[in-house]
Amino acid sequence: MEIIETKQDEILIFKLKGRLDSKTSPDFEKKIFDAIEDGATSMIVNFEELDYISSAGLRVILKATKNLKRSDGRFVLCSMKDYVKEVFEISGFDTFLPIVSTMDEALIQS
């Protein structure tokens, strides 16, 4: 999996390409938690080019969300393919995480 990290104003953006699974989630987790340690409080994860997410990937998203909420941070997910979004809906993550259709919407909500 490829993780492209950019910043717009004070918002950290992670664009994921490939598969977020048990093999790749530790790298993504490290990037997110390093950013939180460095003071990031607003993050967007762009799933536009993510082809697959496993429970290991969901766990990273959940841990990051909880960690950011403790510091009044914000975590927004965007641009999911239908089958990736379905994983979030089935797991119930869509009830506590903002999931929006486009990057522009994510920037507004961050």
Contents of the next structure:
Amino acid sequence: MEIIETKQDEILIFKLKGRLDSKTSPDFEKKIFDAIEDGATSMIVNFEELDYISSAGLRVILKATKNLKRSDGRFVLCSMKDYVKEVFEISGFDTFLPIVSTMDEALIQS
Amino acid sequence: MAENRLSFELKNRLSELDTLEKKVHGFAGQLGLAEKSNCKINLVLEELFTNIVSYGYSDDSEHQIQFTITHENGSLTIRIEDDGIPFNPADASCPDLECTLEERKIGGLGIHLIKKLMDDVLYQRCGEKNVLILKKDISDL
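Show the same protein again, this time as the form predicted together with the partner chain rather than the form predicted on its own.
Time for the whole complex; same chain goes first.
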């Protein structure tokens, strides 16, 4: 998996490419928590080029959401493919996480 | 319709996930399944495989986990055999999806996804082996 990290107006953006599974999730977890440690409070994860996710990836998202909430941060997910969106819905994550269709909407919500 | 069958073995190592992905992708392609269905089958197998690798063995030895996927008459049957400690995923508790973010538990999600994506989850302990059989009507995968 490839993780591209950029910044726009104090909002940290992670663009994921490929597969977020049991093998690749630890890398993503490290990147997110390093950023939180460095003081990041507003984040967007762009799923546009993510083809696959398993519960290992969901766990990282849940941990990060809980952590950011404690520091009054903002976490928005955007541009999911059908399969990825369905996995988030089946897991009930769409009830506590803002999931929007486009990067523009994500920036407005952040 | 003719029966299509895929059988393979994986070692109890997470590095085997690449092989799992390739096997499932090849089989889904052979059946003419959409990318979304391919991902869902891959997800179910990854969740079960990583559970076995992470919790199934108390030693560090190498073990083989056997997979057989059969497609017949519009129905998909997945059979997984391992010689790990007895574990029945069908009995495992699932996370409470209605609770608040603060109360939401980190674990249990994999089993929840398997139960939601499959029609039937049947478990048997046969001698020293766990045998798990999952079924799914392919038309709504």
